[in-house]
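As a starting point, one isolated chain is supplied in structure tokens, in the form predicted on its own.
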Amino acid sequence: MKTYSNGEIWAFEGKSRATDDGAGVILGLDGGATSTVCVCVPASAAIHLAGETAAESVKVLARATAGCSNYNSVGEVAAKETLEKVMAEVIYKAGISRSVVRAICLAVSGVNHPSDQQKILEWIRDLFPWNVKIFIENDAVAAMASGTMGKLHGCVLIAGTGCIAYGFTEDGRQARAAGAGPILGDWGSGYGIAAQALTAVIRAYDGRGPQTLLTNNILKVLGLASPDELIGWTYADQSWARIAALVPVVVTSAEDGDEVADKILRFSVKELADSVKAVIQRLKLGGEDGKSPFPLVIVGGVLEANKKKWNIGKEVIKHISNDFSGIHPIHPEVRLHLILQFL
């Protein structure tokens, strides 16, 4: 078992917890590139939500957050220790131990392939009894159910420190565009938006591209001197939360004025609205003559970076519905669908 500097991350088991009394509990963990969030809730919750009882009513026992989860921003180690981490921490708030888990449901960026899904599902595996259920997806699915309450038809674009769009069909198709990464070209996202700042304030010192505030704004944020110390600070971590929080910058230099922050932010908007139609146009979502009607749920820190002038979410749609009018957005809040819709 892992150490940690606060000793055994499951030490508190040792102590006197709370025993299993038949019902047990269920875990549900949302895992982004930029933070993760686990929930506690009684088992008992997925039954109430079958039964159409609001999922604002399941009671949370605890609820407990760490770092990124994502293991092609962090690497595997890192993301293996976030996942025990959070875990144990919401098990502890919650007067547990591990015997009283009956579910777990992951949803974590990243997971992309079959093979992402085992790979977590052999951490978690030996972690909790042999009984417990497990089940992984990709976030992209999990946040489609939270706008839907559970039910997976539409699409969804998800905007943050990385970016994907997901569709899925009543019939069962699903599809995907984006959500590769950032070296693959998820511009779009949160690191891509920055990224593409970062390299513009770089271009213009030294002399191939157009001057831009985005070098004193970045600077100024950063508490940096000259654009030469942008080398040293982006390869110290490259972690790509850590660059996608450069975002807020590129939008208030974009609402000043700025024309190369303002082409950012148009280019970033056209990715994500191509994500979109790609994944529409694959499923034929909106029919053959594009107008047929479907969800678009809109999730994810950059879509909802608006400032005075400046609203990515608002942009993305205005492109989509110009070639699919039956589009309707939905921005939901977090809600147990998220973790029971699997179970």
The other form holds:
There are 2 protein chains.
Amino acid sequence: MKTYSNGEIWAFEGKSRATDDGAGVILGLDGGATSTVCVCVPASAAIHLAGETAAESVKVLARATAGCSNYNSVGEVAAKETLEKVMAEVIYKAGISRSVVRAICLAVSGVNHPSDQQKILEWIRDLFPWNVKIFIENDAVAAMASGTMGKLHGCVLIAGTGCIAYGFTEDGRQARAAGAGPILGDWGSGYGIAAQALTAVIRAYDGRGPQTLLTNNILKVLGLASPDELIGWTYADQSWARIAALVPVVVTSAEDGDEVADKILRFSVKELADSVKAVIQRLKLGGEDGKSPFPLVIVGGVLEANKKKWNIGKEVIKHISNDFSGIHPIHPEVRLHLILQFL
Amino acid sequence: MKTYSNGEIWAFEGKSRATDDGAGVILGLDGGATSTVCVCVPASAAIHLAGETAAESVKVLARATAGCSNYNSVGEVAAKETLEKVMAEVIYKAGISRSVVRAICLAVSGVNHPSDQQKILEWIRDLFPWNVKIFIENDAVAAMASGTMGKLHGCVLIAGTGCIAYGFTEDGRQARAAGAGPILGDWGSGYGIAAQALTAVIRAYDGRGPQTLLTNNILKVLGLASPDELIGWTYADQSWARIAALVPVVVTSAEDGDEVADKILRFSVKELADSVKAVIQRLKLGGEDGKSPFPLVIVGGVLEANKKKWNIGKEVIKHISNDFSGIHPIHPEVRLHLILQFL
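Complement to the form predicted on its own: the form predicted in complex with another copy of the chain:
Below is the entire complex, every chain and molecule, led by the chain shown above.
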């Protein structure tokens, strides 16, 4: 991986045009284990957002994308570099320099504890040592805000490479479940689903488990000749997103009638639904009888991608609504409303 | 981590005494995910071993230990350095130089495929570019040989930080099961047991699983105040041995009556027994009726360590003997016999 010195990555600032409107800009960053998106909007946009203007009408000055910024997955050096690069790129594309940035809202997966916030705050403060407001939250907070026009109330479920359930009451209490990463049993995540599928292939090959279509389907996608090459493939690069990229193979195998793949998906649906239900119960979002209405924001590749026979997101919602009939599922399009939440 | 240049680590050779007997020496190396042991014996010892002299009577010129040499756990750079350091140390302690090494037998966990052997062969050939015989096998092969006076027949189960079952027929066929590492479902390994325990703590904290003594017991051992600090602890250093070191806490919790811990251990016992049974079945080691006698060599901290109420090794043997009454369990003391196997 190429590493940049601070000077090198920000060298463009010497020749920046000054195109902002004088009120400065805000950076909004949404970072996960697969990709990181950063947008640059005029600071004045916060006023529009506060007025509940559709997020789509806010003028986005620039947008940049990068890879994983969850340091639990790729390590601190790589995650920090991703954050710096994506912010530098968005500032470059906007044709401005760092000095006009008024606030930065980072919603990053892997932020689980105040010490995580502190660590990332120090990274960002190094890059913006002057008076810039910096807000750091778990990416679930951004996902929630994006589904509810900025209001933090209800529950959000993210299931992409990782997964997390997060809930908010109207009086400001919060709770979460899962989001603990692959070592700590996030079996509903893309990584969790794919790891179960890889394990099933090993078990079938060992003679410890039933034969499965997953064997041929996964080997074909990975270009491997035999299951005994899977061990080497798996440990050659342990970034979570690389493993999670096998989810579509699991879904296809289940749709083609493979019982092993189907069982994995059903287990993962239950895991995701259980995480959401744990949050709802702790916050009593469904009221005393469990039937009060509240939004359930659904985000992430695992919940969105499959539109054929096997629809994981739909199954998860069905499981949850059996116990909490008041849920209003929302699939948000944009995630700008986090900015409002903090300003 | 300090890294050494080749010149630096081998600098002592310039002033080596020449204490070998003229026939040269053999290095035997047993490497796992927790520790790596290297011994230096006179090449003439191979004759004693061939005569089935007790391994204890072979003169060990020097012995050195180091950390993890499984590159799936710590990466290639660290694993290679561990191998080089432990061999340099044993040669230094023996008071010789590399030039008197006639053969090297490396039994290293993580060797699962011919490409793994090739990779390690290239590392070792770099250090011993002259005519030295080099043999590279999975550490299960060394464990088998050590339990059967060098004869590769029967089955071996290793459960330390990692786990693997390996079997050999008298006519030279081999089979293995598990040994695929933590991502690929080695739930009977020390890492697997500890990861399940950590997951149980997270689930209890989330409200997704039953309360368990594991919470207080693990937090106390790790010096953490709350389960929400476990995520940070887990991903701060993902070496397998660090996670697996929690196994004694799981055993103690089960012995103190914790049902969650007990269930984890019972599941892991079944996993280990299933791996052995898969190997036995594929090789028909128990004959047509499953009752033929054959040795079952049992190695590793998970199977050896607990001597109180909960004895994992004993439970695994009980499970296997229900189906294969001919097993002769062996707990080997030393692992020198691998050398014989190759010479």
